[in-house]
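Just one chain is shown here, as structure tokens, and it is the form predicted on its own.
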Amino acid sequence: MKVSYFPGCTLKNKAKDLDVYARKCAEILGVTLEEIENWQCCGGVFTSKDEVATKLSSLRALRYAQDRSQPLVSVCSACHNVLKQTNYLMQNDQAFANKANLYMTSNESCDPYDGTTAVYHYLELLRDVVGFDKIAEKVTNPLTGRKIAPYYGCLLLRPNSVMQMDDPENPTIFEDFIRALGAEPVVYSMRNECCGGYVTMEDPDFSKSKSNAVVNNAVSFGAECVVTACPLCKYNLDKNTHTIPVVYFTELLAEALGIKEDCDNA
């Protein structure tokens, strides 16, 4: 199966290893991540709906996937949130869709985008397309005995009306992923709380207190490791906490599939 792949800025700079894990694991699971040509930043630093121009990069990615009859996949929760929200606007806000398509078609020779691309976070792709059962069958290095706390953060599940990935208050997708790798998921009360990443430049002390609250809560429930699906959350938790390791879910997947060492040497 081939999918259009939007890696995003972080996985092409500070987190290149996470991108390598994602690609190599996908190949083992029968999925080819075809990187979008000439992609640009998703516009995640801009959140205003009225600023249509900030959504055009995401819109181009959505249309790129549509032109190839492929779903659009992202490994970053922030990128995924922007892509999904842009797609939702194209489907449900005609005024926005008309304005956005005017931008696109006036500068490029193309048809308007109609909002039909299926948008998946990589974790969602693993559950809904590959299947956790198949992943469990492919595991060669089960993470038996490890107590791992999944950290959802803000952007993976919210707003629920748009993301529609899981129950925003009591999700299970991450826990089921951890079980498929042979480890024990740790359910703790702050797994859906903000880590403070968005205010780390403005108020680093507050950001640090938020990150420490999340990790300390996980530890209090017996966690030996925290796993996240957002590279920005991983960076913030790594920077501000040193109690237990914080890893990315594609790294954990590569370890369980027995290819982490090969990826690290790639």
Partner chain sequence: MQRIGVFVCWCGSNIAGTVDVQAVSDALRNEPGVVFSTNYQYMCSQAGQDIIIQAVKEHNLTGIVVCSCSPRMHEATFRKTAAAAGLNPYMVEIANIREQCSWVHKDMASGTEKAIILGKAAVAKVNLNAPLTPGETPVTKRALVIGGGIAGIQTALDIADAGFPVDIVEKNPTIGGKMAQLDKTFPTLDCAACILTPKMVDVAQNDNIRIFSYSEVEDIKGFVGNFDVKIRKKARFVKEDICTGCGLCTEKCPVRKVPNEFNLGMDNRRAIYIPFAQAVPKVATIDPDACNMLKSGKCGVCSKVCTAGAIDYKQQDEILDEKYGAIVVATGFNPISMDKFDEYAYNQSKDVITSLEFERLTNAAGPTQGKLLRPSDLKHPHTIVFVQCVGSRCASCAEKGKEYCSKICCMYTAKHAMLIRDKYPDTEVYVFYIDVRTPGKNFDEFYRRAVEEYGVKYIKGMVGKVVPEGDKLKVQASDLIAGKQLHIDADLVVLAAAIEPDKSARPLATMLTASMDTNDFFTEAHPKLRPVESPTAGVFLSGACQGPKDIPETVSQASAAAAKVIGLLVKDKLTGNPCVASANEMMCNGCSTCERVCPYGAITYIDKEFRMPDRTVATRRVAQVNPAVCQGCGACTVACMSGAMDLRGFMSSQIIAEVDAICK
The other form holds:
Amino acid sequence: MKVSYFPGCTLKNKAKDLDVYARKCAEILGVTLEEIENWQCCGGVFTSKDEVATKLSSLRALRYAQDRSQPLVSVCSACHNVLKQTNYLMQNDQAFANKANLYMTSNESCDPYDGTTAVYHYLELLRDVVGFDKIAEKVTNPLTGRKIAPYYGCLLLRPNSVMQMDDPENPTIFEDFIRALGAEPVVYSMRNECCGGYVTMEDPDFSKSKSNAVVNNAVSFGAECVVTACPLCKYNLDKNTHTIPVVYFTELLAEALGIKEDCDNA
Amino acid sequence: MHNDNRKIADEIILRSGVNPRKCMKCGKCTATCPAFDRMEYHPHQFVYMVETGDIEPLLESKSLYTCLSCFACVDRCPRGVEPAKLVEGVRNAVIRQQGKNHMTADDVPGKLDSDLPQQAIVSAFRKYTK
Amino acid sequence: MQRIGVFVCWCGSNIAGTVDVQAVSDALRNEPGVVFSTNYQYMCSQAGQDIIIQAVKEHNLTGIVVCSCSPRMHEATFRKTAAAAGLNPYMVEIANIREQCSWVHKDMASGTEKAIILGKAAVAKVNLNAPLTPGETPVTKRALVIGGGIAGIQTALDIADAGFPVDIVEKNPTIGGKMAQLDKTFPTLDCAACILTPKMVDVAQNDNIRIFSYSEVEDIKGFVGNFDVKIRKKARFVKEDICTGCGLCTEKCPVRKVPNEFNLGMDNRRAIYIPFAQAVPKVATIDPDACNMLKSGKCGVCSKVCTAGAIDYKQQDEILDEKYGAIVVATGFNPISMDKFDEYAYNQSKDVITSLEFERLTNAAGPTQGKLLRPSDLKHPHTIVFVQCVGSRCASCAEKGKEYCSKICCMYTAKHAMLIRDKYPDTEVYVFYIDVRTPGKNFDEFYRRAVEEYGVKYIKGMVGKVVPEGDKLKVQASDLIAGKQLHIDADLVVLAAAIEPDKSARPLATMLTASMDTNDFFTEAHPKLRPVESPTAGVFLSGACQGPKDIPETVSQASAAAAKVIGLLVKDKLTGNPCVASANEMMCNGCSTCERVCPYGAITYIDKEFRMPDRTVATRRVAQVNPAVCQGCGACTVACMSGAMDLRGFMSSQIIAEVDAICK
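Having displayed the form predicted on its own, please output the structure of the form predicted in complex with the partner chain.
Shown next: the complete complex, the earlier chain at its head.
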């Protein structure tokens, strides 16, 4: 199966790992991530819906996928959040959709975006398209005995009315993923609380206290490692806490599928 | 002056799509807010002050830039008020004015470290400048 | 030709404020058949009715049009007026110029125009009205109460006390309902069991009451005074009439780890069980999902130890056919699931519990024998946080919570907090509230006592997040009056979960053709004036199935419903509704469509002989309506393709005349 892939800025730079592991693992699982040509930065955050310009890069990606009848997949939580929210706006706000489509069609001779692209986070792709049971079958190096704490943060789950990934207060997708890799998920309640986000730039002490609250809670339940899908979460947790390692979920997946070294050497 | 405040509040309501009258003053937004300690005005106060048109203190408050946009208040509000969107609405009312950006490109180098992901810079720019 | 009088009501300013009543009566005076037209301030008053009676006599009226409020409000009133004036009551038509006109228009000109049009339609209909005479049906003098909680118990006792037989159908193995699970009751703090169980015994001993426990209503047919009800008595694999309730089987059963629903899963029961010591009937029941004998045929211990020989592994469900004159719905409530509110960590920690679970934790017959020990480690909690309105007053998302106030939580939370402080003064108790609502006799005084005498810390604000960490529950909350965010390390968190109608209510409402609101509470016939009757005749409402209620209110309503039932059962015959369907046999083609669409089973087909024009005799299949069963809904008249079916009082010709008058 082929999908349109939106890597995003950070995955081309500071979070290259996240990208490389994701691509290699997808191949093994029978999915080809076709990188969107000339994709543009999503903007990092979804802003007020009275702004059209900040939605256009997402809209372009959505339409790229529509033209190919492919789902649109991203790995970064922030990109996924912006793409998904833009898609929701295009589907549910006709006035906005008309306005935004005008921008697009005036420059490019193609049909307006009709709201039909399915937007998946890579985790959803694994759960809903590949299937966690299928992944479990492909695991050659099960992470048996490892106690891993998933960190959802904010962007995967909220706003729930749009994201619809999982129960926003008691999600299980990450835990099920960890189980599929043969490891033991650590369920802890701070897994959907904020790490401090972009405010880390102006107020590093603040994100330190937020990140520590998350990791300390995970450690109190016996976690040996925290996994995340978001480069900014990883940065905040890595920089501010030093008790247990923080890794990308795709790295764990590569490890379990037995291709981590290949990726690291690539 | 009072009329101006009301007008600005009404514009914020219109642009953000948030109806502060839906608030039943339970304080769950403020209870759940991870940025509480860094805020001078808290989420429920944003909602109340926009509702009553007491806008001026909000426009000048640093709280506009400490909201993490984590959306916990939005998802946990029992009345669907969406306080975070209102905070953004007030912030936009400030930074969309000429010369009122909260951050400039010149500020950025001083805030970088070698590991900071691009995402943080882009997000901060979208949040702090127009 | 009819001689019609038109009477336009002002309803004070309710109608006259937006409708020019003089213009309406003037305009309608010129309609065909109208010989008299007037208007008056309150047509429903005695003086107003006298104007009608006087006019009937003076102008020899044969038909009456009253332009007033909804016919639901005063049609019966004006029919009586007509009868008093010597007219057939069905010669009265109401034009609803209040609810359908003055209340929905702001502008006098458009309100008046619409009122005239509605009046013209009513006049056009009366021109075609014919006198109707209602039939009579007998009344089965037995009542059915569905649900055996305190509501059903009180209703049954009151009906039985008046001398009428009554049956209680209870889906659980015992009656008693939610009240049996409560510890103390507000605002007097008497023990729930002490006041409930004597009533349960009264029910068991009352010759007029039969209890069908572990039973469910399967089907309901018929109508007021004559309901036919199928009741499924589920197999409990114990012969009810032989079991003595000695409990030996429940001690010897080797299946020990079945979650005990009576203690909300906080301890275990056996596969054969008696829910609690004072259960009525005090009879054991085998849980077929847990019993080894029933699942695999290997065990039989209970049968061996039962000296009475009451165990019957071969028992089957039994269907009973019973007849009733009246049905009372008393299906009660449940707390909603806390699954969608896991910011409070209900699914993450055993020490986050609901208030109903708390009742069991403080009850002497509960899992901790009444000692306040928290579920995770059975230690005494020293800091307890109560969270009010969890899922109540929640309008953000329908599948999550309920938009309404659950009404009982403020008071039971005050009760819990007070009792803890009374028994364990070393315990700190916080109550987070949005509003404290205590409208009830001695209620606010009770709540104030919790604060002032017992030192319960009431904090205006909500809890935002509960984080289990170590052996603590880290509670993050707002204190809106202090303008602070609080961080409390609690040992136990108690959630006041919203309440919702029992899930059995919705299918039951369908069987009864009784209406419900969007929250699945039963709708009353009138929110103020007929609060214990359903709009479906012969169906009455008792307790929380109609809306959230505490015990005093439930018992009041239960007795009120009983009074209504008694008022019905005391009659020997009921006057029917003459507005029923009838088939024109000459036009009926025997297609059976009407029979299929009739929700009441009122239509049957018979073979009838007809003399044909050539003097031969032909046998044809034609529809026949049982006027005692027909409710006049009109479904058959719409479905009938040959136009043979018509509804008395609402003939197709009358409806078309109304439409013509409106479109003219």
